[in-house]
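We begin with a single chain expressed as structure tokens, specifically the form predicted alone.
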Amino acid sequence: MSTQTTTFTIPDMHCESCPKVIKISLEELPGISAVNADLATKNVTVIYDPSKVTTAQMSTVIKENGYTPQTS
């Protein structure tokens, strides 16, 4: 399996539950190996298999949870 890493900046993360919600929702997608959501930096780093999931799909999931993802 070939993995890639992408980072989203999510400026509207504002409390401790925000990174947890995003992490849990992204981990439900197929092909996600790891998610690191950091409230202090407002960054979410995702290691994923691009043959199973796209960054667009990840963005959609983040938006469905009420956040505004920006790719870095």
Second form
Amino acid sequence: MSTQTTTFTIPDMHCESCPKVIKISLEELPGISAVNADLATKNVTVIYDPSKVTTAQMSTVIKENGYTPQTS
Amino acid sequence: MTPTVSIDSHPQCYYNRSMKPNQPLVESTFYVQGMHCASCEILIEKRLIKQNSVVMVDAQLSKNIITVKHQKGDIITPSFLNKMFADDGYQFSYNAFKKSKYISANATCALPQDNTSTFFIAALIIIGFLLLNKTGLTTLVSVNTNSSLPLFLVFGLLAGFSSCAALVGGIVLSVSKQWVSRYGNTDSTLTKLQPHFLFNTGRVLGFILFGAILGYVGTFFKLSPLFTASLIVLISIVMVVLGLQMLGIRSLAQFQIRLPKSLTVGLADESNFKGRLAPFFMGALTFFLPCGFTITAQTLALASGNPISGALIMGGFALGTIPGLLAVGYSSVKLHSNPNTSAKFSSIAGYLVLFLALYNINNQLTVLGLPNVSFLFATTAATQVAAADLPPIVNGKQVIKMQASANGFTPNNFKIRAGVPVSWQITATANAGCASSIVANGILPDRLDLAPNVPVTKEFIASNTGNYRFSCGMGMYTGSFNVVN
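Could you please show the structure of the form predicted together with the partner chain, as a counterpart to the form predicted alone just displayed?
Now the complete complex, all chains and molecules, led by this one.
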């Protein structure tokens, strides 16, 4: 299984609950092996298996929780 | 064998669809302490629904309760929940928590709360600020071209606590919440102060650089009154938005990122500058925000005609303003990081930022000669020339004399003849502060900057009768010409 890493910048993470929500939500997707959400840098780094999940799906999940992800 | 409830019937709630409902279900309601925004609702719901025995979770921020449908005789109890969410800072109980024990850590999702007390605290600070300005703090220190560097430090020190606090301090206050939010709660106060250190470093270095250029090129930095006034009004409008956000006006929360981006000026918002160096550049650019003291220092740097003196004067001045500005930064960092004081501080700061923004806008309206409410703020002890007294005519010119001091202009109300040249002789005292720069729309084409104790004579002809207002560069002091036939 080859993994890839992608980073989303989510400027509207505004409190400590936000990174936790995003982490929990992303981890529910298949093929996600690690999520690191950092409130200070507003960056969310995801290690995933591209054969099981796409960045578009991650983006959708983030948006469903009310955040606006920007891929960088 | 999934529960029969359809997810569509309760779109707000979370359902555990994989659970086997082989036991009777009960619904429990818990009071929650520590929820402060929609993310908290989601977080609690998502965590809880992963419990095998939980069928449905509904967290309600507005009521501070969660409703859980779970298997009877289950472990879903307050103590279980408290343990589960200990790291997240939520507390659960069967009974309601005492009110306002927890105050939101984030003003954009803060619920409206005890607003009267915070309003009064803000009002007290505002009254103190106005009194400080009216008593003429500037009279304590006077500077001129021969002043030594330490004197400029003291001059800056005063500025940092008075008129410059209104503009630059207000900007610092309005962005400090965004700066703080970049850091985690576990970061030390010193770490969180980093943007403020950067801001002040940038300010000092910017002042040194621009001061040197000022001493060298002279009038290059003399921006038109219209430009600087518009700049301040723009920044103040951004400050109004930020101030309202601090007061927890939810509908404005979304403007946090969008609005400033549409403003090319955007000095008051760091999102225009990428990365953590932003405060540095913001600090440097505050050179162009004319508060009375800054203008005095700039005028003297200009008069020095020497890049090194210019740099030293401006650098010394900026160094002096650091304590005042850092005090604003320190208190905001300290109070924002404590959940118990954060919301209260946000409200107080919100009122202050709103007031300062409106104060600045009003002053700039004065500068622009537009209708305003300056009578509330300006020292308008009108030292009017007796109504019948038109100025004497010397060599075909009406001669009027005016003194600009820390208390404003004396006299500040002149009666002049239309169509007859006026010789306006102005002397600034050594400590005139803001009054040492004069903006007279319709009378003088440019801002007139006065050097201390150097009389300046401006000649003009008022061809139309009517009332012409003039003010100092920051709009704090005003005066007028009554032009008669």
